[in-house]
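One chain comes next, on its own, written as structure tokens: the form predicted alone.
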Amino acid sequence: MGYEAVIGLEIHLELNCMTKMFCNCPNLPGDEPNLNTCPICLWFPGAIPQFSHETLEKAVITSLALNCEIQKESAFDQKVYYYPDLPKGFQLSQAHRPLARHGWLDIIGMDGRTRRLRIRHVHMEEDVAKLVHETEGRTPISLVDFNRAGVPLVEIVTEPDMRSPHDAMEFIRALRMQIRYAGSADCSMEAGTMRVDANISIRPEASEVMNTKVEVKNMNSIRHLGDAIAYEMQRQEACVRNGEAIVLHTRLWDPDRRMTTPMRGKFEGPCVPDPSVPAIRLSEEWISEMKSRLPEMPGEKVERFINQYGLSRDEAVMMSSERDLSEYFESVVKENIAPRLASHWVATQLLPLIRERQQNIAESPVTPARLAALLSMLAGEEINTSSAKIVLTQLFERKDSPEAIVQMSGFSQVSDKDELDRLVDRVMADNPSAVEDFRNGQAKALGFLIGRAMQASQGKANPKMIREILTKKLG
């Protein structure tokens, strides 16, 4: 019998928002431990909390952004558990009545075929503190920094609709880009603005049960996420065929062992509605003008690029794929650079520079001005392929325009036919047997040729009227 697995996703999203959720201490947990806290995060007795309408904004952003039904009521709830990082012993969470339901978004599945994947609801929640695991002498202690403490949270519950960590890593990066996109969340699982929890279960295939799931937490990246989900797969699959139960309870994904190793068992502690946050209200009309507020989406820009730009498909995926990234392209575009001229450089030329040097586009010294300079030189064919490589590399260490960086360094293109003509003669001469080859029918001892005569220039002749002039010479 085979089995298939049945996986849903919590996704905790921190939002970028200045303040706090229910105060005006900084958003910064990363901050000197317990530097922005007030009575009211350091949840002292009778301090009231006080609700932050950038949260609300950017947390309806995030839902539209994932296709949500924004809901016209919502509200808080008391989430009650006690643990030293939440010592008021609750947390504010919206468990009976979120902020958004039925939403979606879709992936490229295995087989190629675009699939959709429903997201049950996004609530808003507060964060908890943060506990710091240290030894004084030989004692192991534990430090609590509140700082982390009501940092505005959106967590969003996926239906369970996955049936592979391919589906799941998918899913993860559609909701990475389209938040980001809608600029409500970093959405970065390495520095833990994005936290992923897997509820997993397994099946026999074709079946419709909903079997007995086990939690993964502790996914720090896409990969782990897909690797965590892949061995407990398989970990249920040899439970149950060996007759073992399986048994609800959280487990942590161990990347260096490459396992699941057993957390705690599973508590649900009771949900009762909060009496100090009045319930959230909202007009169609402000649902709307929220809505106007969303930027070109990833989807729609793909076919703006296809059908203004004549792009591919594969590269208005590419340059569509980061906000920062497809408004780079588009201002390269306006400097009166061919579209798939710019595209082709970014995507295989800029963007790996970037990656060396740890950088990412929006911070490199390489402006879309910059670029497009170069790329008027190389379309003017003041500068050939090779050379302007040469100059790109050099603009991410020099200040210098590309136009002096040419003119100082002697790359600029060798185009004069006579000079050409007498270079082609010499290799020629030079390479008699190559010559004789390619009369002989040997096509490729063409390209030979034209290496040694750019290898003669230095690498400053024009290409096209190298092959040009040695076509027409060796007839």
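Rigid core here is just the name for the largest C-alpha set that superposes within 1.5 Å across the two forms. Here the structure is a predicted model, which means the values were calculated and not measured. Positions refer to the first chain, counted from 1. Compared with the form predicted in complex with its partner chain:
The two forms, fitted on the rigid core, differ between these two forms by less than 2 Å at the CA of Gly30. Relative to the superposed rigid core, Val435 undergoes a CA displacement of at least 2 Å between these two forms.
Taking 2 Å as the criterion, Arg113 does not count as shifted between these two forms: its C-alpha moves by less than this amount when the rigid core is aligned.
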Given for the second form:
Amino acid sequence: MGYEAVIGLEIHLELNCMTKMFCNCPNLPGDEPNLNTCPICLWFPGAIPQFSHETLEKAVITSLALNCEIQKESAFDQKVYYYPDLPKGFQLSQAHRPLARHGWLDIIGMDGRTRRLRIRHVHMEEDVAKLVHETEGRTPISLVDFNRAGVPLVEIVTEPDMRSPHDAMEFIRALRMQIRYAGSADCSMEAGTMRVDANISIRPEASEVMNTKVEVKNMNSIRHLGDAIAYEMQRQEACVRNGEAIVLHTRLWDPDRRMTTPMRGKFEGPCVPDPSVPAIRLSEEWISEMKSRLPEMPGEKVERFINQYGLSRDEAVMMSSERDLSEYFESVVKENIAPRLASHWVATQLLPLIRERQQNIAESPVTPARLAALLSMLAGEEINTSSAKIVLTQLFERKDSPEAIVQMSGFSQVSDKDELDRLVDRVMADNPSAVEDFRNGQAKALGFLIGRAMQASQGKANPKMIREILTKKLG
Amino acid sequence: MSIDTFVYRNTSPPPDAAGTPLSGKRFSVQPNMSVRDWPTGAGSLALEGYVAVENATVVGRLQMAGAYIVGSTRMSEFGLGICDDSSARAVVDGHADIALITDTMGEARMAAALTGLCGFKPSYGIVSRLGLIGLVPSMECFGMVARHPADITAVLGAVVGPDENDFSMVVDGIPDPGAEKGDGDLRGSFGVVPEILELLGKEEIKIFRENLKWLEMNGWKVHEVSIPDFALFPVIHNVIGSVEASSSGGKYDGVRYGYRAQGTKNWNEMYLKTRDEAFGFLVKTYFMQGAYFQFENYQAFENACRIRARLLRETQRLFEEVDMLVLPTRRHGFPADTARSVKETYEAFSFTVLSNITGQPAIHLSNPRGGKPFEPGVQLVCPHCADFRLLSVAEQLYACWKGGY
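For comparison with the form predicted alone, produce the structure of the form predicted in complex with its partner chain.
Let's see the whole complex now, leading with the same chain.
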């Protein structure tokens, strides 16, 4: 009998707000420990939380980017537990009345078909402090850094719609793309601004039962998420085959040993409505305003790029995979560059160079205007492709305009008919056997002769004209 | 100045505040009301040595209005009950004109009732709670005790109004001292809740009826209005109050400030021992009750929230029939000043918790004749945000009282 996995995800995203969620401290958890704290986020007696409007806006934008229905009324609850990383014995979260419900994202399944994965709800939540365990002499001590306490988060809870590591990884990729487009969170598993926990159970294939689940935490990349789920599926299947019961608990992914290890029983503390943070009531108008602030999302953008610019679907998907990239592409096109030429050069030439230099396309020294100037010379046959590639590399190192670099480096293409005539004559004279081969019907020999001519001109000859002249003289 | 009455005395001289609304008025606060740089222990070992880092909004507004805060008085732990409270004593002994007292279940009215003063609890959400260190955020507020309602009117006028740092305040309808202070004849109708009679002794019923008769003789109409579940008010207050207290008290863990137990091996032990040693009997029992509802019987808490909403609706409906409710404040045989258990405390405060649950303003007026041995006075409750009307009525009643019984 075969087994299938039932997987649901709980994703915590740090919103990129300027301040914390209930006070005006900067949202900079990485600063010097306990620098960004105040009576509210340290929960001094007598302090009252002040819910930040920016958190609400970014949480709503996030929810809209995940196709959720924003709830007109939501409220904060206290998730009660005692731990030194929690300055007040409870965490402010939205357990009973979340901000948004009923979202979805589409992914391409392993069978190549589009699948819609449902999101149960999105709620707001404050982050907790960071514990640092050290020793003082021989005494173990625990230090608390409250910079992260009160940092605004959203938690996204999916339905258990995923069946494989592939589904989960694709879901996270799709989610990351949507949220980065919306601009409300950075979504880096590596940097800890996106934390993904997976709830996994298994059941006989084609069955509808929901068996006891196990929660797996501590994956800090999408690859680890996939590996942890694959490991946990195998582990549970082995348990079932050995007649062992699956117990509800939490496991940690150990990236070095590439396995999950038990951490603790799954603890669900009580959630009590919070009396100090007012309930949130949103009007239809305000929600519409938030919708209008959402940028064009990747799905729509792909269709527009196909229709407006005549890109192929693959090219359009590539050019809209990130918001910065799509904006870069459109800026180049606006400088009167043929869209497919722009897309081709950005994808195959520019991006690899940017990646090599670990730069960001929005901050690259090769601005859209500079790339456009280069491509415009290429399209106008002032330079050839190989020269253009060299100039592009130089644009990363030099502040000069592409035109100046072409001038200074002597890359200007030779399109003078007499000069090229003489060049072709010389090449034909130097390679009589190739000329003979062509005349005997070996078409390949033309390419060889063009290559020789280009070489002789140090790459500066206009290849199109060389071909024309050669064909004429050989014919 | 009695050592027993004050735990901290202001060492700065009174301000030169001529021409300000509260010029010359002396206030006492409790040590759970933040005054910058003052010890603010809230009557609890949990906050031993804690010093306030900023002023409560109310404290700042009083100072702006020219008031002089003479010191902070002894208080019950976190202001729950009045067993160890000396705020009314500060007024009785002439050290202060007005005492501020945390009102979580009726403490201002009760302290006044026991000392022949008047005690007032404002509408929930019209006075900032920022800097008030309490346990039950949805019910507590700054209460006031003074000799005469006019003093309370002046104080409320100085502290009422929105505070951009207290997000729990009401958004619309905060009363404006100038506009709301009714003039002229305010005589209207009082509602009496017959269900309270079941909770009173014979002698108390007799005196309460005499008070009602006096009101009628002075031109007020008195009607019976029913709250069938009146006996539920203390129960609902207990369930919701203890749950909120259990959460509010969670921050006293010894990690960041306040008392921390010594000689513990790890942080679990530190938590347990710190919290075991830091709280007194009443507060600890209250926390345990709240934790029980949070962890073991959440359904009961949800039911209590639903019943609270219903009791609020029913009470609001009564104000379509009458202008105000008139109730006794205290019960003979259930003294608040010696109540040390949760049960004794709720028995003592049975008549006052209503307005803490509904958020409506309430005032206790002692009969200035000061009848002995047992003269309960009356408690008036009016619709939310009608605070200045309530105070005007109180002033008018005082005038009648002074004029003769």
